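Below you'll find only one chain, the form predicted on its own, shown as structure tokens.
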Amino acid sequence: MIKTDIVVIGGGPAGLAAALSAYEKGVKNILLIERDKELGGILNQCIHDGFGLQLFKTRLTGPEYAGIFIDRIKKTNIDIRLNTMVTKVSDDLTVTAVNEDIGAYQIQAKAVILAMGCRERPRGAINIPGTRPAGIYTAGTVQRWVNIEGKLPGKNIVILGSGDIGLIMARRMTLEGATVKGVYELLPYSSGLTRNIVQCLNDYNIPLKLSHTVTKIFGRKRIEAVEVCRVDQSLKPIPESREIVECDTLILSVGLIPENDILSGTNISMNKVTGGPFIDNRFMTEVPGIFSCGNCLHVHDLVDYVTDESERAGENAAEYVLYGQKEKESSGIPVLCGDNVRYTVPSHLSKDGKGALTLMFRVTKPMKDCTITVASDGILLLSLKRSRCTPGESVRITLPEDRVKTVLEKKTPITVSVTE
């Protein structure tokens, strides 16, 4: 069995940032495991720009953004294992991995950082009726084909779902000479960033049809058309609104699922809303020594936020290894979802928490002229004004250190609310 201080699972933006942060904090015996043949994760196929605006104050492509961290990590002695798949994580911090060189083997760590990212929701998860022809792909698959493999999957495109990757691929396919018939979104609002709606759809006159969905697929060997319907307030198709849209390709951008299957044998509790583990302000799960960050914790809309979050997770993992932890906490101070808040990360505050508290959350519906409040036991801890909030864009706020001390002294739950 291999022994190390920290195992980082995932070599994408979260894993890279977490490993570097832990290394710079003083833990030098770190093992970074990546299942692909190279580091960088999904960023390697994201050739569009717009990355790094928050962190580096400049517009970078995905490979450029990843390259900054890859170059930095190559200057360290962090042990990088490529083409290696982790199959299991145990409560005793044993990680089981497998690759073609060694076969199956185990690693005993003092801390584990989960940074596996997320996967796309496929057709089977949304149960579209009809035949099973070729020409139906997830947006990420099409992105890889076009940007890395140099293959064009089709010429007449329908996109179901308005997630960011789908919006970006609408523009990409248009630039490659394909015709995008439209982007159809089940909900009455887009699930993507506003800037992507403007830059990827509006700038190219690609229609976005809200409250619409694909209700049937036609074609035998190759998809030939889809049936599209408007939906009512209960999200049920309205039969008299149906229309047939001819296409040779259907691209699905219908949601992302955090990759956490390897945790099935642990005592880590999962948040059904985010699909990731419940964590405290140190990014530590219910199992001491196991930390989570990035898109396997909750799906982000900006990689800059992934990096910032993962750096903090790496720092906390390093502190855990270097200084240990006192007795396991029976429970922390809950962070609760108030009016119009779908989830919060973290879900609770450690009783020995220190410093300011950064909270990320998503609202349940689009709102304008919003007021964000954070309160505890009737005490208003924070109040902020925002011109708009939408479910497609995460909200990030910081509770100052003195307010955190107030919460720790009172030991009462924190409630985050958003009202118009």
Given for the second form:
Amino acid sequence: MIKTDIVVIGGGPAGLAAALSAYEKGVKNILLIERDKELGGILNQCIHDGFGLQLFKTRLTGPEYAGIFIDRIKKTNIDIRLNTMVTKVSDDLTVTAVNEDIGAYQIQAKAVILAMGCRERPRGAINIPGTRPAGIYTAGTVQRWVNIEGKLPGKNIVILGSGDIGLIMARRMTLEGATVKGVYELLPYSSGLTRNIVQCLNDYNIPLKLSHTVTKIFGRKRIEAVEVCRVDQSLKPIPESREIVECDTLILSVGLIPENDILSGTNISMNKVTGGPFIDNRFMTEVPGIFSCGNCLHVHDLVDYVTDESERAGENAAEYVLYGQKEKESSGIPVLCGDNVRYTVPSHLSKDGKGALTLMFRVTKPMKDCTITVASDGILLLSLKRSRCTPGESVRITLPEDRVKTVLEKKTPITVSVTE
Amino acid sequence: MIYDFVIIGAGVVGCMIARELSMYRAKICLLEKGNDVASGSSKANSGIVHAGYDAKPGTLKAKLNVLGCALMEKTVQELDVPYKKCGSIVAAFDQEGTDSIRKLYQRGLENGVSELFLLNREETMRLEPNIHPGVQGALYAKGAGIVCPYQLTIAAAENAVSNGAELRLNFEVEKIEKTEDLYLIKSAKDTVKARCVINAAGVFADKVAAMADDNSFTIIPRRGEYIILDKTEGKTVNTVIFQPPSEKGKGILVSPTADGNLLLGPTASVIEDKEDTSTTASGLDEVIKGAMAAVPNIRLNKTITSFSGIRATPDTGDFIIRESEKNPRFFHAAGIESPGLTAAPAIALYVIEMIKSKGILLEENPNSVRIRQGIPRIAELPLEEQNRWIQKNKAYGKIICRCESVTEGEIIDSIRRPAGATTVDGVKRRVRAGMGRCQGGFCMPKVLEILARELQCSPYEICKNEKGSYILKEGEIEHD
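For comparison with the form predicted on its own, kindly provide the form predicted together with its partner chain.
Let us now look at the entire complex, which starts with that chain.
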């Protein structure tokens, strides 16, 4: 069994940032495991720009953004294991991995940082009736073919779902000479970023059909057409609105799911809303020594936030390795979802947490001129105005250090609410 | 080349017959119109090993069901196929249901089913804690089980081919001509000559019979729609849960699968097109309602896909396994609807006996083997064993499908094996790459690459399943 201080699982933006910050905090024995043949994760296929606006105040492509961190990590002594898949994580901080050269092996760590990212929801999960021909792919799969492998899967495209990758692929396919017939979104609003709707759809005259969905698939060998319907307020298709749209490819952008399959053997409890683990303000899961960050914690809309969050997860993991855990209490002080809040990250506070508290959350519906409040035991800790909040754009707020102290002393749950 | 036996149809029935025949010194050819074995009903059904209380006593169906159920354990051991003897229950939720299961119990005894019990409410709840609390009792068949239907078919085909049988895919029989002692079986391009013919053409068995001027039966295609849930849900139930049968069939079942998923379905609707495997909104709704009536806490948000399969229902009410009245040495194994999967091993033996009874000589082949070793499931092995495989071949250390932890070595095996995969779905059915919760979103481009490399063709020639179902439609992107 190999022994090390920290194992970081995943070499995408989350894993890179977490490994680097743990290293900079003074932990020297770090092992970073990546299943692909190179570092960078999904950023490698995101050749569009817009990354880094928050963090570097400039517009970078995905590979450029990843490149900054890859260059930095190459200057460290962090042990990078490429083409290696982690198959299991255990509560005792052992990690089982496999690759072609070493075979299957185990690593004993003092802390584990989960940074596995997320995957796409497939067709089956949304149960579209009809045939099951070739030509139905998730947006990320198509993105890989077009941007990495240089293959065009089809030329007559319908996109279901207005997640960011779907929007970006609408533009990408158009630029490659394909016709995008439309982007159909079940909800009355898009789950993608506003800037993507403007830059990827509006600029190319691609219609965005809100409150619409695909209700049937036609074609036996290769997809030939889809039936689309408008939906009512309860999201039920309205049969009279039925329309047939011919296509040779259906691209799905119907949601991302944190990738946490390897945790099934652990006692880490998962938040059903986010699909990621419950964590405290140190990014530590309910199993001491296992930390989570990036899209396997909760799906982000901006990589800049992933980096920021993962750096803090890395720092906390380093502290854990260097100084151990002071507070033994497991659950801590809960952070509760108040009015119009779907989830918060973190979900609880630990006394070991230090400094100001960054809270990330999503709202349940689009809202305008709203007030965000954080309260505990009847005391208003924070109140902020926002001109708008949408479910597609996560909200980040910071609770100053003195307020966090108040909460930790009082030990009463804090509640985040948004009201119009 | 004149074949002793030509079998038309490489579904579970055709492949099991080919396998049994391959134990004898005979020239065997297995014809399949699809581009893989198990590409019709055998790939999309409930995968249940029925105990045998359903069929009407005295029918061939009843006899071969009970026999097949008894043979299944040995068959899956020989062929190394996923199988679990998990038992089944028919749950009664009202007086009518209670009456119905009593009748089934009696019928089961008449059919010679062993290990059959009537359970009261408490016993049923103990066996199935997640069943609807309104349950009144159940018929418990301990000998029932679940088997992976396409793995069974593939394994039987592989075993037959290893023993010298020939498999010809993409051979759609269009015409059958007769000479004095031979049958000439023709596709659009090709002809094979046979002394004996076995018609195991599933939903098209009536069409094949008619090509030999035999119009003695009709096959009515009945479609069943299914929903399959993630492996995390496989333990929702312990046994196969049926509801009391109606004239439409055995109703909606809730069952674990041999691979550990949870299966709901099927519906039963008569359709026109024998190949219309589409699903419908109303059908999927019916599946959900029916399943939830028996097991209310099924987590539907763990659905990974839905599909439908066609059952070959004969107009005669029973399996049609006999010599064609008009054609000597032309045997039907037709109308094999449920419990056809269970019965398949018994049908194969029955066909062998039938052939022998017609005075056709069958001499055992000492070189034939009954054992087929499955493709290793690396991820399920202990670490040391995994490493033994990886030392032999590095490709067993490279995971391609993350949901099901399938390695490149397994995928290569699935292509290189006898009767190997040539399509993305073919790989999926053999080693489960793409069968998991992401449904190939991650591994499909890689599987496509491996297939193209192994088959020495362009990725643009690779199909999802049937001919023409190209994964990639357009060409390479040219960048200036």
